[in-house]
Each structure stands twice: as C-alpha cells, then as structure tokens.
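Here's a solo chain for you in structure tokens, the form predicted on its own.
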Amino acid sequence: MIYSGVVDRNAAPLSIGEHEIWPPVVLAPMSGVTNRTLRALYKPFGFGLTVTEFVSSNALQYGAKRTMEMIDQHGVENPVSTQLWGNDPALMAHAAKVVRECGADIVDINFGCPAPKVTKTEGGSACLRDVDRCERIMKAVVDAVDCPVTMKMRLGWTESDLAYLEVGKRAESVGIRALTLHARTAKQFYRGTADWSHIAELKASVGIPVIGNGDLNEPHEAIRRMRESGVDGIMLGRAVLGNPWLVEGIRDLLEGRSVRPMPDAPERLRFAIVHYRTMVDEWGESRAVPQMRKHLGYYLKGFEGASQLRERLMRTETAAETLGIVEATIDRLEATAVVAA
C-alpha cells in the first residue's frame, strides 16, 4: 500500500549525503533476488531505499549484458544504491564510476557477503581480514565518484577476529557516509542469532549514520531493536522475501499507526501472481519461470499443504501451468473459507 504522506513519525529520516530517506528502512542487496522487478514491487510497501544485487567489480570491466542487467533500474524506485564487491582498489574505483554513470544514487561497498564464491577471491567479508586493504578500497571508491559512498560489513571473519569497529572508524575517516552492520561473523553465515550489542557499540563509536541488519522478523521487534541500539535505520533481507507486508508493518509503527493484520492467504498469492507476471513481462518466460520458483516458495510459507504445493510448482515448465496451479489454489482456499464461515 502506498501512502501519500507521513504523520507522527516515531523516528528521524535516514540521511545519506544529500538523500533524506523515509522510511529509514533499506532493502538488502541479495544475489539473484533484488533485481529491478523486485525492487520496484517491494518499495511501495515501505522501503525508503533499495539496493541492487551485489555485482563484481571485475565483471563490470567487460560490460556483459547479464552483468549490466544486475545494476539496471526502472527509475521508479529512487533513490537506488548499487553494491559492488571486489578486492582491488583500482578495479573498485573503476566499477564505482561505471555504476554512477548508469544511474546509481549511492555506491555501496560489500564487506559483508560470506558466500564462498565471493570470499575465495578475497572479496566480501574476506576483506575484513585485511583492515588496511579495506581502507584503501573505501578511499579509492570515495575519491572516484561524486555521490555518497556507503559500506556494509559483518562483525569480522571469526569471533576471535572482530574488525567492525576499526573498519568503521577508518570508513568514517576516508569519507564513507553511512555504515550497515550485519551482526554476525562471516563464518557464522546465517547460523545462530545476530548480536545487536555490537551494532549499538558501532553506533556509539562513529559519527556517521549506522544501519542495523540481522534477525528483524517482526515489526515490533524491529522497532525495539532500532530504539535500543540507537541506529539511524534498519536493513531487511531474507525475512521480507515473500512477505513485503513485514515492511508495511514497520512503516505503520514508524508513522504512528497500529500494525495492520497480515493479509490472508489468497491475497498473498494474488500478489505473488502480480510478481510472477511482471517477471515474465520484463525478463521473458524462459528466465522468469526458473527464477520465480524460489519466490513462490517464499510466498507459500505458512500455508496448509504448502510443502506439497511447492513440490508441484518446482516442476512446472511454463508460466501458464504455474499460474494455473496458483489460481486454483486461491479458489480452493476461498471456497474452504466460505464453508468454514
């Protein structure tokens, strides 16, 4: 749902350079997920800022079509931040210039991704093992572009090698305009729980905006985390997939409203159909069908019989077949609700 204005704000806007972002809620960069379609569909629920898929600075040298599609945007989801990963300051600076020329409002540096495909080349969270290199990369990117540069990181590579405070302080010293901290180490991946005490410590240690990330699965919990840590904004990732209504609830609280009930199953599946059809229209059926399998799985969470339905949808080969199953499911759920009433 889109709101025409805001009243009784329970937080301040997130300021990143010249950008005043409201609500102070950011969609996390996720590989193979946060393409232009999802960003445009999810932003109206309450994201003040969206971030592209993270893209390799090395790959941007070559300008391949698939790489450039990762940083493409509609122009309706502004401001947009484009996230880059890499281990070479010069290549990162060049990539920053490229994405800025392609319309990035903010350039974000990835020191957070724990995926082996990224860390095996010393990118993402592996950079945190070399604080000096982190500083060189950040300075090179800041010097290369005329827009705000931000950075996202993890606590460190391991529990015994926490680097976030030192990297955060160096980030501020070279001109980084905001920091996002996912409160797990690289080696944790997504196991265990995010330790928000570290996020609070980072906020107390730097004078630039800090965005907290990790385990924000419920609107009231998200607001509590914001207040207790003192952060300037929050970032949502996996928890919002298939559930953009989570963001809507957080926006409700930030704007002084009660959280509205979660939509019923048929309504959620109708939005899934909108997402599916938009993907087909924008990317073509051959690419949309396999990509949307995982998204339909997200939308089906919590449904009775969802596991069996998910297995059927994983095997469909055409949009018509897939949508036929989803539409039949909506009809069945509504008929069941009528009988129960």
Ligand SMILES: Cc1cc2nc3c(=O)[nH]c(=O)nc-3n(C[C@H](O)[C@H](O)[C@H](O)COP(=O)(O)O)c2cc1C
Second form
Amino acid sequence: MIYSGVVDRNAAPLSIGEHEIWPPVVLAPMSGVTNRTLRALYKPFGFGLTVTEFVSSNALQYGAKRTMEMIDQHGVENPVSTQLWGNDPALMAHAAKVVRECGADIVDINFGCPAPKVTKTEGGSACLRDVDRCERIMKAVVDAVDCPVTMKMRLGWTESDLAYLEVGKRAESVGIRALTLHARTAKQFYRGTADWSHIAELKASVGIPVIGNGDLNEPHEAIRRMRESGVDGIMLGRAVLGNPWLVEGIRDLLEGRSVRPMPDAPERLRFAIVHYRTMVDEWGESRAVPQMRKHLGYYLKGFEGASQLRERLMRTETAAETLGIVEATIDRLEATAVVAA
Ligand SMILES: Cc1cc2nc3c(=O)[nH]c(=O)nc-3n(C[C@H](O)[C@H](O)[C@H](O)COP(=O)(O)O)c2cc1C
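Counterpart to the form predicted on its own, namely the form predicted in complex with the ligand:
Everything in the complex follows now, all chains and molecules, and the chain you saw is the first one.
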C-alpha cells in the first residue's frame, strides 16, 4: 500500500456483492446534507460509492414527497446505496423493497445514529442494545431484496457495552455483504476521537469487507489508517463538506500519484457557485437558499475574513444577492493575487 508521498498501487477495489468499487472510498451518509445534488456533484472527485442520508422505514410506508426525494438516486453515478433506519424487521424489509425499486444498488442499514429522536424509538444506535433484534432486522432486509445489503454501526451504546464484534458476526451470518464502523459509541456522539483499534479488531474478526469511518481529514492520514487497520474501504463525512478535493488527494495516493495541490481560493469558490446554482435549479430558490447557507460556510473554511463573510451570507435571502457576494469575493481574491505577484 501507500505511504507518505511514496506510493504504489496495492489497494484492491471494495467488493460489495457483485459491485467492484473503485476507489474504495465512500461518501458518508449525512442527514440534511448528502442530498442527491451533493452526491452527484461530489462523486466524480473520487468516491467509489455514495450513500443517501438515512431514511425512516416507517415514513417510507406513506410515500410522502419529501421522503421519496430522499431516496431519489436519479443522476447519481452508480453504484449507489440507500440507507434505512427503523426498529421493526417487517417495516425495514418493506422499505428495502421500495428503495430497491427506486434505484438502490445496495441497501444499507443504520445502527449508528445517536440522535435522541431516533434512539427514543429504539432505532439507529439504540438497536445495538439488543443484538437479537439487530439480527432479525438484518435478516429480514437481506431476505427482502435481490441486491447486496450492508450495515453501518457505532461501537455500541456505551463504552461498557460494546456490541460491534457480536453484531458484526451476526451480520456476516445472515448475509450482510459489508460493514461500516464509525468507531465511537452512541453516548459519545461526536466527542473525543474515533478509536481505529476497534476498526482493526472488527476487520480481524469477520470475513466480509469492513469500511472504516471516523475523523479522516487528510489524504496521507486516511491511507495510513487504511493500511494499519487493514480495512477494505474508508468512509469520509464531515471533512469533505466544502472540501471534496480531499477525496481527489486520497484517490491520487491510491492510484500511485502524489497528492495534487489544493485548488486556490477563487477556484474553490467557483465550485461553490456551481454547487449553489445546481441546488437552485434542482430544488428551487426557496429551498436552496437556506440549505446552501451551511454549505457556503463549509466552502469558506480557512479563508481570510471568512467569519465576516459567513455572517453576511447567513443574512442573504436570494440567490442573486448571495452569488453577488461570492463573485465579488472571487474578484477581490484574484485582484489581491495579481498585486501580490
Ligand atoms: C450532519 C450529520 C448527519 C449525519 N447523518 C447520518 C446518517 O443519516 N446516517 C448515518 O449512518 N450516519 C450519519 N452521520 C454520521 C456520518 O456518516 C459519519 O459516520 C460521522 O460523521 C463520522 O465520520 P467523519 O468523522 O468522517 O465525519 C451524520 C453525521 C453528520 C455530521
């Protein structure tokens, strides 16, 4: 494998059922963030696979427009995965059939969400407190669909109640085709750091592919984590928001190249404009403008004067006003660069 700038290509594609996924790098499901537009725009940077935000199996029974939008895979390069959450095996099986019919190549089960609105119904990471139920859910979903089923989990509910090894074994035994582990407990939420030694332990204890997740922020670090833990793939979440170039760097290393330099600030903002305009085209201005505020915040990370700019952008109400500010920022940055040269 690859290390600190000196690279060779030994990494294998990530095999999930019949899908040979290259690069073995997955865009993390992120609720309220990884909508279809973002998945389609970010995939070409070097993600082998994208996953929808999690969708409630209960809500899917009713087929509401907003729920159906969440599972829409139209225009996203294959293979694509759709993630479901729920506490009831029969409802999860039904939901799996629906998302499969709506274009999912892979169905992913969420045993990781720590949000109280989910865990109070025994969904998401709360399932990890009852490994028998986890097994029933996984088996029901595997039996319901003719495509690979994967599962994403945390370490367990608390530090003293780590379930991932047992749930991982049960997953393999019922026919789950790959596991993703976000190496934090539910009670940790996002505090502390992901403990990759558990990811290595899971990899050593099952025969199905394991995808490691948590705190990958830099290409060499990601490759080091991959190598040391022996995982088959990695998943990236927060660090790629506003910075899809991170994945380009990881792909460079995996394909035997040096990491290309990060694009300069104006180029990054030009991509932010593409993202913004695509959102407006696809979702309409009234939905795109509030949603894109947080994304512009991500794109501005590390910019000089970013906090004032972010504050101004938080108050804009129209796409034209917002884009005007971003375009003026690009002009200013370019003028400064000319003077500096
Ligand atoms: C805003 C947000 C929403 C998330 N939504 C989901 C989700 O819908 N399903 C899921 O499995 N994980 C979800 N996660 C967890 C991420 O997929 C990932 O496991 C976590 O952020 C750790 O990876 P990272 O350190 O690369 O961000 C979410 C995380 C964030 C920050």
